[in-house]
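Here we start with a single chain on its own, the form predicted alone, put down as structure tokens.
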Amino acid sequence: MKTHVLQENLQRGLTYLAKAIPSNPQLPVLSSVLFEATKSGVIISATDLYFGVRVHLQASVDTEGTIVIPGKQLKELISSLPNGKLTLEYSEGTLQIKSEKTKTKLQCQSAEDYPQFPQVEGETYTFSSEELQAIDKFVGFSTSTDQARPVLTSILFEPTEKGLMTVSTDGFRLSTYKVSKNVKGDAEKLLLQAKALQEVNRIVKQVEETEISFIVSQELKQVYFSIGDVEIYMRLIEGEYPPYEKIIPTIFTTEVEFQASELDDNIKRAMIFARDSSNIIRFAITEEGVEISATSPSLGTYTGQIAGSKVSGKHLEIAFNAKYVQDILKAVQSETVWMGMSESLKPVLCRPSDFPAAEYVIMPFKVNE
């Protein structure tokens, strides 16, 4: 195999592969990059068996061939080289990479053991880049990172009569965002990996695509994205998603409308004292307004009045993980946020005034006096 490729093109392609190269792979070969020199150019690929990326690069190919190159070392080497033409030539287990002033040799493996990418056929879905990024922004942060419960690491895509409902939860909080788009009546629910979808959005921004289509194969349990010269493969998460509709409260005896900036400022101050107690902060809600407080055994206490809050209904004391509220404020960046609640240990519903398609549920915490 012998090919010529621009350093800047190869480096750009390797940045697309970054999240698909696992640091602790199930199979040793997965820590490498699959490098294919074909008549039409070069294809570089990486996968962790759940998420895979293939990138098509312009190149001049003298001799075709396919090899497996150590991923970390290749990425570090190429990023350290100056712009310009590189010549890559493989012979008897060794890849030689030449630039104008350098020559490097890397030991490589045969491509025989590298997993093949599937041929995905099935239902096609199309989104604007803004829609796909909004889904990640409004619900992506609520997914779990615990691989022991893979369903909770995913985002649910559920077709409804009024549009597409997207949902995420980690068991302590729930995020929903409704996309106003027509969905076929026979379309099935999908569970897409949240981290993989985040990576899709990162690549979409880099290649500046305005519309994204993906194909879903329920038979293969695979999703295929085509974004310019980049192909992305994502394995569908299998399992039964929690009945999220039952978690969303509908009856409220206490309602509060907060100025988001005032709420955020108070939470930041309270968090200084809440770090020793799992970030738990208290809200005391009365007709006079809302008081927020946090206590640290080693530092002391913080108490603050949240200016501009409008309260209706019963008095209530309730405690939250402050980070859950902060994550909502950061995602929506709304001028005001409404919260509806009924009891100190029942779920609380949050609605940002500027984004009516988004709703959030937070589970309160019991706090010992």
Contents of the next structure:
Amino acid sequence: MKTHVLQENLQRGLTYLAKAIPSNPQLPVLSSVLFEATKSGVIISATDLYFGVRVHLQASVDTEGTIVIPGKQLKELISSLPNGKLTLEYSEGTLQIKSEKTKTKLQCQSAEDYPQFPQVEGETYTFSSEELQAIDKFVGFSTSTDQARPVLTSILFEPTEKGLMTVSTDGFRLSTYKVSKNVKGDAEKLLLQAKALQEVNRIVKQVEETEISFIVSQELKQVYFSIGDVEIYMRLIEGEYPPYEKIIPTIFTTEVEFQASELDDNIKRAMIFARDSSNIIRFAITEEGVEISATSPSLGTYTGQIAGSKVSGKHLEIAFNAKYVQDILKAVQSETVWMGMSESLKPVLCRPSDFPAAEYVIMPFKVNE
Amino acid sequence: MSTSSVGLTTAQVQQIWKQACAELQLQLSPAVYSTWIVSNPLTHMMFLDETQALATITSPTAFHSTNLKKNLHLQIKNALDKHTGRNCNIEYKIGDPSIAFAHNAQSEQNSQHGFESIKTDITPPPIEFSQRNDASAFPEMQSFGQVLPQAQQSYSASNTSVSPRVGDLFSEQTLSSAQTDRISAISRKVGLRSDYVFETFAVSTTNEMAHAAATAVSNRPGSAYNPLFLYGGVGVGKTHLMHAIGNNIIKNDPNKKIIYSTGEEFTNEIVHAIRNKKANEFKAKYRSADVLLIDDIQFIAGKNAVQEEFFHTFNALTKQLSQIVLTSDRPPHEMNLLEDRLRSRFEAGLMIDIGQPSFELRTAILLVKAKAARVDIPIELAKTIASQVESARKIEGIITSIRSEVELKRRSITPELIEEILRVEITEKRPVIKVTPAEIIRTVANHYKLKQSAIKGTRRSKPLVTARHIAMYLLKEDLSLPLTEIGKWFSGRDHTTVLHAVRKIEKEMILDEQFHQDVSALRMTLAAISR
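One more: the block was the form predicted alone; return the form predicted in complex with the partner chain.
Let us now look at the entire complex, which starts with that chain.
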């Protein structure tokens, strides 16, 4: 096998593969990159069997061939080389990579052991790249990272009468975002892993595609994205999503409208002290306004009035994980944020005032008085 | 399931897989074995006949499945063939193996007999099979490193922080309280009181029929008793039951469209609709209801346009099997100004009379309501109150008074406090009757369908005497007329005769519940025509 490829192209391709190369796989061959040179060009691929990426590279191929190259070493090497033409030549277990002034020989495994990518056929879904990015931005942050429960690591795509609902929850907070998008009546619910979707978005940004299509195979439980030169394979998560609609609160005895910037500044200050105690911040909500406080057993305390808060309803003391509130503020970038509460231990509904499509529910802290 | 083709139980499948794995492990490198075999278990096995079997291998992703099929099919097949003694056809599926097992476990429940017929086919015989079979498949599954998500019930994640901690968003508690909130939001929108539910309704002999019928209607709206017509005096619990029906229907199915209104609101709405030429909207609203609850339906009697509209609404709703519940202070046949066709329709359903609460029931009601209001009233004091208060509605008023005394003035609940409140409440809350003596006699006569002249006259047949005595009693008690004056209204009878009559009625009212109710109903009517 012999081929010529530009360092820029190969390096870019390898960054797309980055998340698909496992660092310490059970099956050693998976830490390598599959390099296929055909007359039509070069394809590099990587997978950990759950997530896979294939990138088509522009290259001139003298002789065809398929090899696997140790991923980490290849990536480090290529990124350290200067721009320009590279020549890759393989013979008898050794790959030689020549640049203008360097020559590298890499030992390679046989390509036979590298797993095959599945053929995905099924229904096609299309999103604009903005929509896909908005989903990640508005709900992507509140998934769980606990791999033992894959359902909670996913974002739910649920077609409803009102449009497509996207939902994520880690069991303590919930984010929903309604995509202003018509969905076919018979479309099925999908669970896509948030991390994989994030990777798609990262690549989408670099590839600069405006419309993203993906194919879903219910039978293979596989989702296949084709974004320009890049193909992404991710699995469709199986399982029953928690009954999220049922826990969205409907009755509020205390409602507050916050100036988001004021709230954010106060939380930042409170966080200095809250960090020591599970990020707990307390809100004392009275007719006069909202007082935020945080206590650190070793450092001290912070207390602040959140200026511009409009309160209606009963007074209430409630404690949150500051990070939950911060995440929402960061995601929505709204000028004002509305919170509806009923009891100190009941879930709280949070809505950005400028952006009705997103809604958040957070569980307050149980605080021993 | 035919005897020739049988599915194996989860335990049997796992037994075969364990044997196959042991063999595959010897043939394959550890990396290959752990990547391609361990995470891709056999999840289902069906013996088609003595020589053929169908095996299902479940892989977590299409990557696994594709490559398994391509690279390891033969090895797996050989291993399975050997341990089943059959030619195995392998089907590769993708999914969560633990979910696949859960499905098996379910279908096994229905096909236990299949297990018996193949028990002897398996070599070596599975150990303690019967035990394993009885137990659920769950412990077995843990050997695959994937515990069946208990998340099906509670999505509680493992939160390591001890205390304080964030509550679980999908805990039973959060779910049920959100459900309760949702229901009460709906019932508030409908106009139902959320505290009027069956749980807070005290049942006794006087209202058990009504309670049973209401429960039945609320559980099977439209098909149990339609319409349900509840009638009875003031404060016997008609409205409570009606709200409870509505609340229970919402609880069972929050999507049911319920309309609740009083006879008066219904009337006003029609008048408004007619005046603004919006009769169609009115019709559309009422005729789309799944459940129509109208309180104090007697109010529409005598109003022709309203009765007409109600008649059509009624027919439309019963035709589409929507439930109708009506309450009234008297039975249909006593609603004099009600159109006959409506009366006959009301009477076609189930009519239930709710009697005045007995002393025991009043005590029970008091305790139930006190508990709901978070006022702790000792049973002795509850009895004192119940003995002096007739209707449940007054009981409610008294509890409110006690509560405000306790909460606002920080007083404790003592016999003195109760006595004080009772003194005020009872004198104030008595229905004020301001009518002429002639009106009382006319009302009594109408009630018993007698002639006024007969009541005033001298004949002494039993129904006449009773009516006459009640009239005397009311003149004395409610108009405070002197005894001699009363005597004059009744053919100049002696004042002692009148006194005797009053005492007799007083006694009778305590003894006879029905009688007590008659008098109460009469008082209601009189209060209504009072100016």
